[in-house]
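In structure tokens, one chain follows: the form predicted alone.
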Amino acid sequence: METGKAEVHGAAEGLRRQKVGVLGAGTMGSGIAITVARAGHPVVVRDLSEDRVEGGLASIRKFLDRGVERGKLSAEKRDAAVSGLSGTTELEALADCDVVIEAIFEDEALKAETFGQLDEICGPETLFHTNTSTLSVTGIASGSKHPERVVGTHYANPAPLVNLVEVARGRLTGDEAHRRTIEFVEGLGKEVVLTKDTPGFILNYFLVPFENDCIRALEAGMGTVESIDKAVTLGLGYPMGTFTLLDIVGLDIHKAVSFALYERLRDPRFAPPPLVDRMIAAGHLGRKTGKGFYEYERAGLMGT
């Protein structure tokens, strides 16, 4: 849920192609899959239903097509990324992956259980990455028989556009898994920030309460959506307005992240304001539904 400089990345020279599994075909999972595929790695996206898998793959292809249209990606790189992309509903399809990146619902027990299942499917050298930024990497890793290979990799959102990944090691993460993870992430063209296994890591610890403050300011009539975004970009120097970013992330995701952090930190600034619930009830989740704080001509991943 963070902003940053938009770039088009390529795989770092000399690093081998690795098969990567991505768990979750939603906004975050699809964004990570785009990032990995664009760097030259074959990617298999797994979700619970065929509809969700196909929807995620369609969003990924559409985003890559738009990159070509806008001159930010060559047609050759787009074709290579798409040719290495596949989808599945079966965990077993990830058996030969070198890296599995989990981007499923923010539920520690569910994530831990998933890694326990992957223990029985993947080889002993497979790296397990969790994209959580609100839950304990150590707690998630407790579901695995090999917690030493579980590493936190929080991709700043939107993942294909922001040049940053937070890497957090759990209490039992091994040195080799940590080293290989940093090498893999840097090979995607990303900058790595090392952080402790604490709620929110660095980015969301600061960003989520700020986003909620902006929503409260809107509720209080301190400014409009447009004027608050302009103040944030021109006055504070942020590359993207708060409401623009929230529309990309999705109000449903923002609510889930906010509550998860509030439950752990008990700071009222992390609790989402009432307007968030009203927008969710109206189906105004952001870009993916065509309307959030702004209205969009088309619904889809990051405006695709």
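Just so we're clear, the structure is a prediction, and the values are computed from it rather than from any experiment. Take the two forms, superpose them, and find the largest set of C-alpha atoms that agree within 1.5 Å; that set is the rigid core. Numbering follows the first chain given and starts at 1. Compared with the form predicted together with its partner chain:
For the relative rotation of rigid parts between these two forms, the listed residue sitting on a hinge is Leu203 (options: Leu246, Leu203, Ala81, Ser136). Of the two rigid parts of this chain, the smaller turns against the larger by 20 degrees between these two forms, per C-alpha superposition.
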Contents of the next structure:
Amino acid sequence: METGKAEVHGAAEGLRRQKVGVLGAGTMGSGIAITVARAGHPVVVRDLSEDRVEGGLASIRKFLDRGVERGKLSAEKRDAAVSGLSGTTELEALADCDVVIEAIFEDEALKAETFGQLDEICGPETLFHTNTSTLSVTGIASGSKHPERVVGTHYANPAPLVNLVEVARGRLTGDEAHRRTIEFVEGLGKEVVLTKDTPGFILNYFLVPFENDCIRALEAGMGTVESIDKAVTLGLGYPMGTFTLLDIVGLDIHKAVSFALYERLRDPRFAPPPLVDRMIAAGHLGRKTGKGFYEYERAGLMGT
Amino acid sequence: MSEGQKISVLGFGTMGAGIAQVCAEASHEVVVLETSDERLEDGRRRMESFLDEGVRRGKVTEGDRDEALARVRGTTKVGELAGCGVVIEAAVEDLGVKRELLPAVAEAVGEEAVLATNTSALSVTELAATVPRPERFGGLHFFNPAPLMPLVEVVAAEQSSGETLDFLEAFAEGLGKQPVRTKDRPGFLVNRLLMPYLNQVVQAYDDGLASAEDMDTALENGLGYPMGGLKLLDLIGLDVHLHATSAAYEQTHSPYLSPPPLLGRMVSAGYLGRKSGRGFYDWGEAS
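Since we've got the form predicted alone here, give me the form predicted together with its partner chain too.
Entire complex below, previous chain first.
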């Protein structure tokens, strides 16, 4: 597999082109890779198996193609992004990266260890970004011998579409790395908000307990799945009802995020309510299993 | 549901005027009760300017505006409410006031009329207990501005009969609203979900999680909320939220409904939000 030395044309004007490594070819990793590639940076995506890498690259290309079809992206920019895109299963392929963005499984020890391995591979100037949503940036940074270069950059999902990145500095993050990170993320065309290394940063810190409150209101018989979603969309003007959203996120994922935040904050509002466990036990995980709070004709994310 | 019923709205403040307008636009004849002619005039002006704005924006025709206004009349005499089949109470959020008002109105309209309250902070059950035949009493909670917000909460008092709730739901649908049924618990449905979130937003801001702008940007861009929490508080009014969450806290003792200390400090300082010119943001002139 190539390691991505291809020349990229059409980089955004005034933007210093940097080589970017993305760890993880899942939904977040692919979404971040799209965002970075679209801004004109060469990107190398790394995952553990060739299948996963290929799957990630295919979904990235498909997204960019659809952008051209819908008139959101010029064919030249798509071509430039695709030609700068490569995949690998080797960490060593990230040796000449200016920025490495980690979007692997939410496991603090694993993330910390990965940055430790990258210490031996990347140059001392390379920025290490972690896209964790619930873990401690400081904890992850402590795996690196140069923790001052580790910065939290949380891309809101879906990364290519949502205009927001939370930049969180850990206790060990250096001023220079923080400054370079803001510049880099703004160069991707994203709105940057600065926050602290606290569990859930801003987005999940507010979203997750709100979702739990909706589930508790349902448990308490304050309304039905439909009426609570209506209250949220028509009464609060949120773009999607909470139960519609949770069915897309997946109840298993919600439980993991919610419980991770609860463990770190010890605030009962963050604890997943009992109904979540019952639904998981029943296999009602949401769209992906065909049933969650709502029923879907077909299992899968695009179910009706 | 037959159109053109005779409806009584109690109170011609912001909510009362909005509810009267919604009812009149749905072809009901509306009698609004207030305590003085001056307040009746204020309410009428409020309704007129709201409808004029609708005309200006092309949402309402001049003919519809004139017809709606013609269907609303005011009175200061409870006795003139006789013949109203539905009463919607939107008086000041004061238990003492409502306790006195509701039995007097109930007597004027008779035992067949359906009675509803637009309270957001008081117990519907407690208000139902002030009238004879409390089973015909329920909550009909509109959101501000009532003519624009599609949601109405139909709140079941402990005494409300199924028939009353069915009627209120159909009545709200007849107004072009989307009703949701809920129980008479603090905050009903929407505010039960909103208040803990707003309190958390205030506390996080006090804790220095991020700047006000960055917190709101995150919520707007990241979650697609129409307005960040701090901006929303400035719009609602910090005093209004403080009152609502304190009332809910008194009934539940839930720490999530307990007003965060900064909220009380800001209200003491007169930083009430947009209306006082300053809240979490500087709004320049008070509006």
